[in-house]
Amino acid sequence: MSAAATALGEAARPLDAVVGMVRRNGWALALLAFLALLLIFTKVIQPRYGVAGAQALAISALPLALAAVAQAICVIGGGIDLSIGSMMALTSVIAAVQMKGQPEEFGVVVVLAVLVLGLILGAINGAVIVFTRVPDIVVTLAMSFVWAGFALLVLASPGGGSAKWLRDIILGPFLNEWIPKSAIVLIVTVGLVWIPLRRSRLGLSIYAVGSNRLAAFRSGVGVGRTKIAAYALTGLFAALAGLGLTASTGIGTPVPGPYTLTSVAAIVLGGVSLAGGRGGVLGPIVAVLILQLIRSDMTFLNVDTNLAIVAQGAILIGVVMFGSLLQLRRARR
């Protein structure tokens, strides 16, 4: 009996990984199903809508999708950051002045001196709220006037280029005409970092200041460099960000457009909790794809595109609704 009753308990163990990993990840499963869903949809209203739709999706899904990230970072560790569209501008001009006429090689250098810009603005903006301890929210509104100024200073109006082999690796397919080359671009990247993040102690720090400020605090963690940590995670994620729009658009944009509110619907979207020290990267990903397969659905139906942003704020407000309605729930119980 002891026997048998071990051999079952070793069977279930497999189970119980499986169910405890889709309680954990539900909302960006349930995304997924969401997202897989409108694609029919799409199909079905533009049955011509094949390789050449998907790898459309992915290219203007890139940059958002990092800033997305960029936004979940700064959220989960109990912030918010609205500059981010303003530092994508920024390092998108940079990089497009400094490599115009340039030769291929010095192409890398650019990007990784851009990267560093980007840690540098984002620690800026953690620095200026633990030491002024002003609210985030001020201070990067504030920051983004800043950083818009900067960037029409570089480049007053869209100009510059991109590297020959920045704009290779995005675009066009990967071994298979359905896989983006920029979607494997974003999987690389945001793993590369995210996943060790996830799993560090700065990782855990971030998601206990976001959780309890105090309690982190009495628990041992430096609360005011992990806030600056996040930030310049946040700023690090926005530089690369604003490296996918000048490598998908060929060029540097100087005005900040929608990003930065769109970042802030998709992590809603995406079950990021914008009291702080809960959500991922996954379904802040996936809420960027449905949000822009939603906007090319209209184009497709006639509808007016401005139309968008208005579905945009109606999905942000029945989201942070329906998080709402859960958290009183648990609070019940």
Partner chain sequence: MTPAAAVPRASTLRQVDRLFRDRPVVPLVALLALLVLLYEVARPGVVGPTWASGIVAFAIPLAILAGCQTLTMLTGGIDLSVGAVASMAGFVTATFVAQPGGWELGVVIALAAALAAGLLNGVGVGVFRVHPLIMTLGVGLVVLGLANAWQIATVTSSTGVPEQIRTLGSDRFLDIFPYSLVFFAPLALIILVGLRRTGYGRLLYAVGDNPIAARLSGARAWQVLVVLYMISALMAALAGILLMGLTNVASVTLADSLVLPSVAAAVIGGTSIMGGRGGYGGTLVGALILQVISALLTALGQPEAVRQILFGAIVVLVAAAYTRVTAES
Given for the second form:
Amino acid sequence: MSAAATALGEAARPLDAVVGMVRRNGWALALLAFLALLLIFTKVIQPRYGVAGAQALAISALPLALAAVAQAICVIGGGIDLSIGSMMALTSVIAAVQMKGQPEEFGVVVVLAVLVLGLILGAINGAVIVFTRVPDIVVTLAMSFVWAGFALLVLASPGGGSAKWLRDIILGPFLNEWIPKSAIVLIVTVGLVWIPLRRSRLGLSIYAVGSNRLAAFRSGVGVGRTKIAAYALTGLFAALAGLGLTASTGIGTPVPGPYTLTSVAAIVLGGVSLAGGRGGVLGPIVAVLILQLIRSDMTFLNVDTNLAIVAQGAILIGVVMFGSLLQLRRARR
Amino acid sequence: MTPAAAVPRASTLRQVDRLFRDRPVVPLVALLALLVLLYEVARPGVVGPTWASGIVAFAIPLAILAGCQTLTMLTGGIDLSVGAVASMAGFVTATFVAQPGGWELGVVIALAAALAAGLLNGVGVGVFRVHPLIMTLGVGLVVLGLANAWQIATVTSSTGVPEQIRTLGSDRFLDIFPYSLVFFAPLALIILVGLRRTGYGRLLYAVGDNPIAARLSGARAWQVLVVLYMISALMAALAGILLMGLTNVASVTLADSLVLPSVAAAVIGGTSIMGGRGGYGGTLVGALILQVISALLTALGQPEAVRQILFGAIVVLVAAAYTRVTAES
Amino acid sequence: MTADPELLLDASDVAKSFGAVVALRSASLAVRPGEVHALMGANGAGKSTLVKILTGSVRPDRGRIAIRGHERTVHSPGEARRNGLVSVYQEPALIPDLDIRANLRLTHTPIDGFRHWINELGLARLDLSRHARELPLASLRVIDLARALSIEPDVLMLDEITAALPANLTERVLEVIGRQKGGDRCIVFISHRLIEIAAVCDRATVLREGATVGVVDVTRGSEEQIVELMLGQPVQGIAAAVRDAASAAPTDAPSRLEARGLGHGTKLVDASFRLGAGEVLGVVALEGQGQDELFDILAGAVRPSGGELLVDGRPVSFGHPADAIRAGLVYIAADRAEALLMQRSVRENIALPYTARLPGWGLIDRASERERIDRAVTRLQIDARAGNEVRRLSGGNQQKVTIARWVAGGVRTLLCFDPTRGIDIRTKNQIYQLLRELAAAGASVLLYTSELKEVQLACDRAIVIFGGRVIAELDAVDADEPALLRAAYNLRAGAQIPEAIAAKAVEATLARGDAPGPPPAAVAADAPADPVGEEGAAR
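Can you switch from the form predicted alone and show the form predicted in complex with the partner chain instead?
Every chain and every other molecule in the complex is listed next, the one we just looked at coming first.
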């Protein structure tokens, strides 16, 4: 009887609910376990790895983690944003230029303005996609030129400055020397935006549009509006990532870093389906930490750092190939 | 009264649409001519054979890389590994200058490495059905990292751009005719004819237009795709070697800045990223258009930033125009 | 007929075309409050399109829709819902990657109401935290229905709600629908199953070829009338010409294709038949009886899970359509979007099979290709004036291109899956004629058709598939429409108005409400709805 009951989706015992939860979040949990193993491994190969290492890891991972969250949101909504790196560069240089030599309090205004700017940049991306019906990948690729161009107009070469408080909130430890401030910043920003969003109707709509656009449309979701909102949120997180860059380096850099492509890699590793509708932001963040830690580990092992890039690419290829293989086999059955 | 005269004026717009749709090369060439005219207005007297040959010489590596994008986009794919593969090919060639075997051996090794990268791309996309964007991105990272490692490994040996490749890349016959064109013209011809007159070319369109129909007609897409990504990698390697000759620089990131423009050139040329529509003729004009815009902006003293903004805006506008004219019924 | 202010829903003269395909010519539907109203019609008559228009998924080209006497234009399903129009579609509108609770919140569904209806519908123990992706289609259908019921719409449209439901759930669903009668609201009920119509519906509107051809009070004996309306007038004149060719077919030709117990999953259980050289064998089935799977197997698109397939007496196994093509089996799909390269030319489309395999990758001999293609274009009388892009051809011409692709090179065995769906009558006749000519020249044709009259027009024999099995074989002479329809519904020939008898049995069961009634056939699949119009709207 139970087989037939579960087949029709009826309630099962509580244990099954836990099993279901684990199964659904299995990938993120597996990544966390892998991260833990990797940390142990790091400690073994580099006994001196400790507070300083954790600090460095958290600070270097912050902009990329925020970029990965940005990418995750629009990919969950069924799109992809290749302009994240450029939006980061633009918001970062604007913040750096405006804050240089200004009083600390003015920095607050700048930060808020830059966040609003991020929302606007993203909304423009989304609106162009919705109204021209040009594929997401083409529009955001083109917009990556545009935003990077504006970044260069704002600041031709690295420069500017950062309000001290902005640097202070991500540098150094918090309460306990083992807890880097940047990790707290990451948890707080993501927690403040993502968790309420995910439970809101907008969040549901983003998942719905990415999961099955037709079903979402039939469920009464405004597909175009949702898409624009998802891209606006992507812009917001890209702006946060840009601020993270300015805060961690103390300057603004107009040339986009490798953040766009690495964010794509991170979300794929983090269990977000490129087909849309599946995944969350925890997986991508853990994936970013893993990628950064692998890089440090290779330094500790005296492996050529360039091979770290190879490893990153090989991991990406391996994971997606394995995932595709599983899907193909399931389809064949 | 002839029927043609009876056509109401309101349909002029529609005729422009149809022209854009059926013969996208014609309006593109008009745009190119307009840009050249603008250049002449901005810098009177500069436009001439020497100027044109400079534009062409600089457009050739971009045009080859845009060819990679055109071919892969016809099947609904994209090849983002071309930057890494091209740079790697140039760099590997340069490291063999002082080695036994010389740069010729370097070219062979570089092409073989490129083919291996293309094979990996093709197997991932064709057999494992990984999204081309992700697959080529990952392979690009691997190639870049390996090239970097190779750089470290060969740091003691001397590296240089071989004389012959510099000649091929940047010298001109009678000061007018770039040698690279001698190399490029047959390649372009092969692509143009190959797409129209060979079964393989038709299959690229078929796989991109409707994979189900292609399958039901007996085509095995994985064969098509594996060969395609190998061709793409080979072309990228050739572009990288030419680019090294043109710029007289050997670096593992030499061609990275051409990846996005290469996609832009294909999109401007009327190739749809959704597959099944487009061709190399438009891409060639697209590459020239981008090159002339760059030159124009430099002539006007505009910074690099303006060039990028304009590139982006043009791509969006052109893609939107194509979407509009092809989205009938 | 004047407009009736008493009507709850009044749609008139609704028309819609998708490109060259006319889905609705002039449909009307008038429903009174408290009524369960059946919307009926053969495959492709336009039922689903009409429902999509009424709920705002598809924009009509023309037509008037009034709700409670007020004219309304609905642009999206969300707007339709606010106007009191809700539909349960063949593919459940549940987001696969959200759990049921989130799906309910997305649609502003009151959870208590949903609980009530899901209990009524027999899924009381549904776990709301399950993702829609994890649930079987049958459960999703029921969940979708419960959700729609709890919104309490004025007009609830149910598109093939009982398809793919197991017998016990079907009973509960029909019972719940039956109890909705008499209130202030109404239900529009679409089903292929006459038994269900008879059991729960008050009146029926019948569509044929995109137009409303009649409204019938559902009483005992009205089924015959409905069937008559659905079939329409028999086509005369052309039949004779085509039949002349047919009569020449040999009776004991060698076997070209033989299926022995072919099966695929639960959809196709046991398909056994023989197709001789020079023969046109018709295949008749209601929607989703396993015919799709059968043709997929024969075309090499999927592997059978059981049984044996013989070509020219030798067992074969196809891993890819290329294998089937090499064995001489070529497939012509009903859905041109599946068969054609819409953005490419007529020439490229017809030449596709020649370039498909490795030996064809080289340079194309343009002269011989042109000759071959011109021959095919002439033979099929393809109007290739808009030949640059196949998508600009009419539906009929598109279908001719898919056939020309295979005829151009000489054909041994043609697998036609409803090749005349949605195309004009003249082209239909040309296709029948062509099939007969091909058969006369020694080719074998397997022809699945949803238009029963085609069997006598084009076939020598016909087999009937029901519930994944070949259950009957008829000679063309005996295969008139009533006989085929009875066979397709798996009813014994000669029984008097069998649907009514069966309906009474269902009614009795529903009245008792306990014992398992006669199990209605539960092996129907949801046909893929045309995504063209709606995709655009969903952007």
